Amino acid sequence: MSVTLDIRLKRANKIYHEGETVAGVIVLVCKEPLQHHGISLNMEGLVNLQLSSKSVGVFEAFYNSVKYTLRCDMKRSLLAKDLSRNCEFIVHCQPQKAKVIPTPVNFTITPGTLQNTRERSLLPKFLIRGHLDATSCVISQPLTGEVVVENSDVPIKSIELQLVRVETCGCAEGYARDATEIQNIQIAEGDVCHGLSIPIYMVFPRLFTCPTLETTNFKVEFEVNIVVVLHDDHLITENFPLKLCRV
């Protein structure tokens, strides 16, 4: 006898906020009469913390490790197999009421502006300009801007956008900081035309981002890197801290 058990929530996107009711129905499909010993429904919130290899415990992939699940179980007789069904849903923090005023950020990248460079004289000459429309971003809206390669002595191989989540955890022994790449998008390939505006457009991944969080003992922050790869394998990177919020 074929029996199927399913959980169907009223909200198609399965997104809820604090104080809201998670509502839906349990659907049981069976063509014949079915005996059982009761149907139970449980909700579980699970946080999976993984210690870093550093001396201070840092949990990795923080936001992706928080999971909310509905579990439905139907007990059957000894000779019949019990039925079970899980349904994951998402809990968002309450949106902030204040408006986010976008402030454009202009940037210029040359050999002289690069940091953490040991032998600056060996770098090829280049000039890259551009802007981000905002670094205080609404998490449900894309990060936008543009980049322009004015000139470069070495042909360009590609231009990429790298989104990084930075988790900082501290205690009496000190602080530890872990950075994890959560998205990489190529916005240009090959030796692009000089003076041509290349659009920057990145949608924040729903399962790997959250509003920027700062507490006494830990922080969850985000950064975006504009990475220019030259044909001689030189990497040119410009870093921009982001503040994500939900409105």
Second form
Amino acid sequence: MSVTLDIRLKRANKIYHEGETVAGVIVLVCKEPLQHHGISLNMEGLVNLQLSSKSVGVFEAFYNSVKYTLRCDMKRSLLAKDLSRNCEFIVHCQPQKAKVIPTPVNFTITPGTLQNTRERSLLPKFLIRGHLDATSCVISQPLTGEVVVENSDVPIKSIELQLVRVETCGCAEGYARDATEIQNIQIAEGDVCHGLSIPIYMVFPRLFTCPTLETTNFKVEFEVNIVVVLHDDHLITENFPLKLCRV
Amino acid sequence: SAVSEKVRTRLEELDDLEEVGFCPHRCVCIHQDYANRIVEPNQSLKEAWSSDQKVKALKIVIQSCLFLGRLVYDRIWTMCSDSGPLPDSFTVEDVNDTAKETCLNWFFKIASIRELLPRLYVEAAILKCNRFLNKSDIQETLPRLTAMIRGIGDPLVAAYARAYLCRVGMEVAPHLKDSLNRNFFDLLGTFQQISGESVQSQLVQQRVEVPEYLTLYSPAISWILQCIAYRAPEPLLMEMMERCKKLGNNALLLNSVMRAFRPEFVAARAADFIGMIKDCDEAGFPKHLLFGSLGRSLACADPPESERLTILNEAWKVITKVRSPQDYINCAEIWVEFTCRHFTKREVNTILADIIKHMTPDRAFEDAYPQLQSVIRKILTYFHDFSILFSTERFLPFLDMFQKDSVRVEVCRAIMEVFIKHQVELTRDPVILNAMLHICKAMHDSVTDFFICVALTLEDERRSLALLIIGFIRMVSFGRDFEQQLSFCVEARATFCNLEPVLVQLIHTVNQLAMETRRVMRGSHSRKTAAFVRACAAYSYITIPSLSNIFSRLSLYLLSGQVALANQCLSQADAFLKAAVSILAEVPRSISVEGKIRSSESFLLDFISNFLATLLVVPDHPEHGVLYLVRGLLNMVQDYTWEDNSDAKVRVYVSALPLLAAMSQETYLYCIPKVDSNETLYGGDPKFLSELNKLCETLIGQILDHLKALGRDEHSARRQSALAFSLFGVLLAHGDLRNNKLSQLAVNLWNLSHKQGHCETRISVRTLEYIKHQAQQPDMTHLSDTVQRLALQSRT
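Switch over from the form predicted on its own to the form predicted in complex with its partner chain, please.
Now the complete complex, all chains and molecules, led by this one.
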């Protein structure tokens, strides 16, 4: 005899906020009458802290382990197996009340503006300009802006947007900082037309981003890199710290 | 081995898919199906790419995208409502949360695709799904995707991405014209890239010529322009044209403008366009393509009348200089339409001459049959007056370029079809006749050798060609000049000797001619017309033996005999009928009718009955004996090898009895004016009558013998009954039952036919009623005695 147990939440997107009720139904489908010793429902919230492999006793990252689950159990007689079902849901913190006023950030990249390069004289000539519409971003809105290749001696191979999450854990003993690339999308491929503005546009991935978080013991921050790859595989990177929030 | 086996089955699977076609319309895809469908375009994509058909490869990608888009849309659409599918005009409010969530999920997934091109194409593909989320979303997405294309470095790839986006945009939000324009302006903006270092060095590396490379853009640009031009106001088109003029590489754009904009728009400015084409750079986009595009517009819209001749002259000046025969004919073929539409046979003749001049060296025409055929088709569309068409000097020489048999037949057939459709009046125009004979001969001759290799279609092909030639023959009339008509038939016979249906038609035509002569002479021939109708008879007499179908021969002999008789050509009529009798023995027992083998018996019986009816009016030949033809026929019938267990022979005997009875009358039932039948010849001579009686006795004797033989076998009781009843019927209708012996025979036959209960009572009853009715007529009272002796079969 087949029996299926299912948890169906009322909210299709399964996103809840502090103070809200998680509502829905348990659906039990069976063809014949079914005996059981009660149905129970549990809710769990878990964070799995990852120990640093470098320094003993330091937590390094935890972002991907934050997890809220509903668990439904049905106890049955000795001979029949107990049934159980899990259902994950997402908890968003309360949106901010304050309005975010976007302030555009302009940038210009030339061989001269680059730090962290040993052979500045070997670099080909190029001039790349552009702007981000804002670095304080609403998490549900895309990151936007423009980039223009004004000129470049070497053809462009690719222009990419790299979104990086930086987690910092620490206490008196010291801090551990862990940066993870969570998304990399290409906005230009090949030798793009010079002087033509190319849109910067990136949607923040739902599962891998959260509002920027700063506490004394841990931080979750985000950065975006504009990466220009030249045809001779020179890599030019411009970094912008972001502040994400929910409104 | 196992591997090759696996590969083979895999290939077969792909073949199966091929049959279904990569047609995603409304198909319910299960996973395997879907996976296969993805594999298949992959395969064709690889093939297209490796065989250097880059544009085709792109088309496959676009196809796949459209397919995916439709799949996603349909899936979400079915999720939208729990209570049946949504109407097509749904709004966001009708969409439930689950569907919205799924849709949103798609957009999030796509937004995280790393590579630019796939992200762009997939998002464009599911553009329509924005309808599930928000009304304004499409309005925002289209410009965003348009801008996103700027990130594509390769201008050719970008152009096709734009074309695709325009295509999707037109489908999902046709009212959003701004994005179309934006795409076009961006495209113009990136044109500088073509002459840039990246593209140029790539071309050198891949050894692609610039003109060839530029033509790759054409479909994409034309499509974008077409979207823009669709129902666009004139000023917008003017603006677009101006922008194109100002740019480098404008030939490429010019070409697309001419292909995409309304033909009326182009036609009205044809002179301007010619000017612009002239100004284009020789080394860039090929000029013959430009003229080709212009020609295509002018084929469906008319430029101002005053400019037409200049346009033709200017265009042809360039076209005639195109060196490659293939390029030349592609362009020339387009302009034929314009020429035919507006000019006379003189100009068409000039163009035909030019084409012949270009395509003859090195037999270049061999690679251009489709285009050359199209030239003929276009001419045929506009020229329906065949006296004009055929007096166009270079028309027939043009046809001589079709040297491949199959193509020649096709072309001739096309001409014939138009001729038969449009030639309303009968004609004797020597220009038409000569040309048509030439064309028909070309068709006829190719039937003889060409179709040997395609035996399957042989019969059908021959038949349809024969029908066309027959159609032509029937349009030929020399009016009162009958002799001319006959000599035409003589020539036609020599020309079409391999097509039997045509020969049959010719015989009919000649017979008709003889009858027409008779009508004109009101039945009395002069010496001259008598000689002429004899010539007609001779024609048929010579022609009939060359037919292979025995029934055609038989019926034509009979028909021609009748015609000869009607024209008082007694010895000719005799010869025809004798010939018919003499070939009766050759009739096979089974013949093929429309591909099926059938017994020939019923055809033969029909023919003989018909033949017997004619014999009544044929006078005996003075040098042969009495009833020479009747005896001849009956002898043939007797000697013929009929089917086993068949009563056919005896049935012929039964049906000969009415003829003999009719012949013994004082005045015959029918006769032919000015021909003396046996009635006059013998004038009721007792010798003649006794000959008839003897013959009747012999026949009846034979029939009775046969009835007896049937009686020996109980299985043939039904046959015996039917035969006896039919002889009874003949005796009743044609015999003199006052004769006691005959009357007794009739009664016996009645009884015999009713003995075994195989007679249909209804018919028996009706027959009895008829006899009773007849008995009341004067001179027929003797029948009342007979009828009393006829008993109905008891119904036990």
